[in-house]
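Shown here is one chain on its own, the form predicted alone, set out as structure tokens.
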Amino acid sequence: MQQKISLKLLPSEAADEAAIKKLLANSSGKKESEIKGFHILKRSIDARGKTVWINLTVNAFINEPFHKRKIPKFHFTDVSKAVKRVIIIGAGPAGLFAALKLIEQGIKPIILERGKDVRARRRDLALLNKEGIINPDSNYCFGEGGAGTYSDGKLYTRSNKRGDIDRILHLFVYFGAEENILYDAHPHIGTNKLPQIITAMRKKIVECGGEFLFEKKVTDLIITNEKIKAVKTADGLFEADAYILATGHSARDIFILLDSKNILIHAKPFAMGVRIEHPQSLINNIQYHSNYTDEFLPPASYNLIDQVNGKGVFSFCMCPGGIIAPSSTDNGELVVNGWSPSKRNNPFANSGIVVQVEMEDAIKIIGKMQLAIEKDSPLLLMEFQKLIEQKAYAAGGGKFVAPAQRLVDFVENKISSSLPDCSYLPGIHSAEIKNILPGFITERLKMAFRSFGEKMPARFGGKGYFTNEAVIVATESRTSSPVRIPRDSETLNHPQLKNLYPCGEGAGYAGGIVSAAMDGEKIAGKLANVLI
């Protein structure tokens, strides 16, 4: 018989699986003899007390044959003759899990994609990181996979009513992720990982018949009788039955573009602020409680939110064993990300620590700065955005060095006379962050910094969270889109184009790689539903 069996072990107990078998017999009153092996259903951490504990639930196999997890079986058909086609602007995980769900119901996918392949991206990346020298077109941002292919590959998401997220975690163990994604409580990928399962999605994509294209930046929308008619791109024309819009939440171009043809669009608030980097052991003995030692745990991470006069401030992608990364799209204008390896096996671990920003904040900022453009504008939001970018790009003096200041020295007001080591590959700048962003944001977060602090104190004769061995460095602003393109029934009194499928976090329905995933899936979903 199988039987689903709750355990609590300790990490070196977690990592043994003749341990496990062990506690499974004892739990279910068998002989371990009889326990002829397990699949790992949930695997979380619990850290809260001085011991840490490893939370399982297991489906044990007792006196019965065990067998391999079962992953469900897609169905890609052959479409290279299909009737019906769909152009898809933009390749990451929206338009990739798009153009997988339209092969499974019989459409032929037409990738357009700005960047460039994974392989090429990279040397791409080198050139940004070692010489400050960006690609508009291929960064971490764009290119094969999105943002998601070079940022992290954390798969986590809340967002269970948006799609069968079970659903898109199997589909990633097809093109080649591990097993583990499908238990962990925080499951992660990686970005040395997430490349060769982006390029095992396109393959098969290519092989079922779709079409894969780069370096094809879509430039004007053709429109006729409120209908697409054609794509323009520098290559010519490209022509299809409906057209899925799933550029993420950098393309400025497309919102631009979007807003010249009179298709509604809103602004749409987001977060912004600064990436905080630590030391890891400092992370691991604050959250485990301990001198971290145990070989059998996982560099620790991190969950902070707190209100500030109204505000929330919070954690936003936070990184163990990670590296801050250079997301700028554009020259002049600087951005950070974070990300980890595999394994989470670098010396620091980052977070983006940031604060929602409304509209009515942007007004008041662009209004000081006496900026050209309308407030009910849709794009006040991404201009704000933009002009916050510069300022910090600046201050940083040039080929994306990025300003920084130490912890402590922020809050207090104090100009950093040195800086700490950093993963930060372009270089840090000593630079007074307040100069940088605006007061609302910066007052909060020293308010929430402390806070944080003392939710994280420093234990066993190490220091705390709100240490000056942190840095911060400016600035986490692209957490989400600035716009959003409504779709369905929120465009009743301004009809939107006939076969236009706006998608993912570009559209503003999306927060991440699961969730875009999923958007993509329900859109194709119902585009299929249209043209069959």
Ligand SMILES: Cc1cc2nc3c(=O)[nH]c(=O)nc-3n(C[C@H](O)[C@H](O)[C@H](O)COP(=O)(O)OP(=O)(O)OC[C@H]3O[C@@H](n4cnc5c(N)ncnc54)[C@H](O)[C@@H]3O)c2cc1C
The other form holds:
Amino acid sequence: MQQKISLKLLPSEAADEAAIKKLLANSSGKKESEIKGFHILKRSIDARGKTVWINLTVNAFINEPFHKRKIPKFHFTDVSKAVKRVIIIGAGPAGLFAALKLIEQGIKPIILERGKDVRARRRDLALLNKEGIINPDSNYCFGEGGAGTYSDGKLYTRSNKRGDIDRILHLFVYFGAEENILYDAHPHIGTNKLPQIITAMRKKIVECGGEFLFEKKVTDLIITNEKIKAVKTADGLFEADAYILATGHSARDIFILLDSKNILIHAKPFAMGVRIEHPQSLINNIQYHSNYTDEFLPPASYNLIDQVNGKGVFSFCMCPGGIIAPSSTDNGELVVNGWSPSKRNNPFANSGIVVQVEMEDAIKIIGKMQLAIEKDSPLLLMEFQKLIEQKAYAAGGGKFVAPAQRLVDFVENKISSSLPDCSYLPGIHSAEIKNILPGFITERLKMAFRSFGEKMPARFGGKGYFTNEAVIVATESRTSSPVRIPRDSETLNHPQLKNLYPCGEGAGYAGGIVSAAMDGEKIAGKLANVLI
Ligand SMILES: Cc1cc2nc3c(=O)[nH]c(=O)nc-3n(C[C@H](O)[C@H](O)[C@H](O)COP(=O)(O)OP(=O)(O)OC[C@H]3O[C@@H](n4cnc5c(N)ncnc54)[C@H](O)[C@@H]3O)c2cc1C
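What I would like now is the form predicted in complex with the named molecule, since the data block earlier showed the form predicted alone; can you produce it?
Starting with the chain above, the whole complex follows.
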């Protein structure tokens, strides 16, 4: 028989198959020899008390032959001769998962991606990190796999559509991710493993007869009779029955193009702030109450949130054992984000700490700067975002060197006379962050940092979260899209263009890898109803 059993184990026990079997035997009242094997269904860390526990839910095979975990089969068909063709603009998670789902449904996807394949893209990232030179079409946001490829690869989402999430996770496993993402409470792949997975997805798409075209930036839409007839690239026009627009939150040229053609888009609130970095050992000490042994516990993470003067201030994309990455897409703009390798074995912990930005906030700032942009422009929040990123770039002194300040110095309005070691490869430069971010953000950040310090105080002689050993780096500004591209809630197409399907994070329907992938599948599912 198979029995679902929940266990509470020490980290060393949870890492030891024999120890788990012994506990399963105790818990089920059977002999150890009767436990033939088990599948982990859920694994989470409980670090609330002095002792850190691992909670496991397993499916135990008792007196029944053990069989390996069943991964669902996916039926990718040959679409090389398919009559219906869909152009997907952008090969991020939204575009890739849309393509795979179209193939399952017998529709041919043609992916047009402005950037390069993962391998060529890696060379552009090295140039950015080492020389401070950016390629506007190939960087941490643009290229095969989109912003998801050289990301942290955390796969949790606030969405509660469990069936859809499981399908996305199983697809990741199908393309090479480890099975632990299926049961970990906070699944994570890591930057070192994502490129191979993305490559395997591309190979499958091409093997099934889909087309995957790199360095094909879409620069215009040819429209006739409320429909897109073709999309324009430097290499000519491409035509299909429908068009999925999955260009991500950094494709400002696409937002500008849509607005210039009077295609309806809306400004969308987003969040902005800084990335903070602590020594990972300090975070481990606080979160694991000095119990950390890297043998059995992963480097600790945190999730912080506070309400300050009517606005949420929250941690975003926390990367234990991570690296702060230059995530700009153009020269003269400084954007940071974070990633970590699968082992999370770098000595630093970083996360974005951001404040919600609404339309009225941006109107005030833009008004003060007397910028020539209408108050009701759908591009207002995007222009505000760009403005702050440009200030940050200037404050860093160029070549993507980032302005930075020690945490307590920032809160106490002191210039940092020295900066701690930091993982950000292009380098950091001491600057006053309050001169870069608007007052409504900095004042809230200061209050939130003090409150986060109270939530994560010093323990056992170590330092707490609120310490000058931490450094803040500007700016964390691409948390989500500053624009929404509307779509009909039923048909999912743009209200003015019957065969244009806005999709993923850039269109405002996702906020991370899994939700973008789910949105890609949703659009592809709808297209099967329309086209077949
Ligand atoms: C450093 C970093 C770390 C991150 N870490 C995580 C994480 O751990 N977990 C998580 O869930 N999310 C993370 N994210 C966010 C996540 O990557 C995005 O939410 C996700 O990739 C959005 O998917 P998407 O397909 O909607 O858009 P994107 O991934 O942005 O993909 C859009 C694609 O469109 C292409 N494109 C743009 N314009 C054009 C054009 N005109 N013509 C043709 N192609 C075009 C781009 O080159 C890009 O490949 C991270 C992001 C970064 C930058």
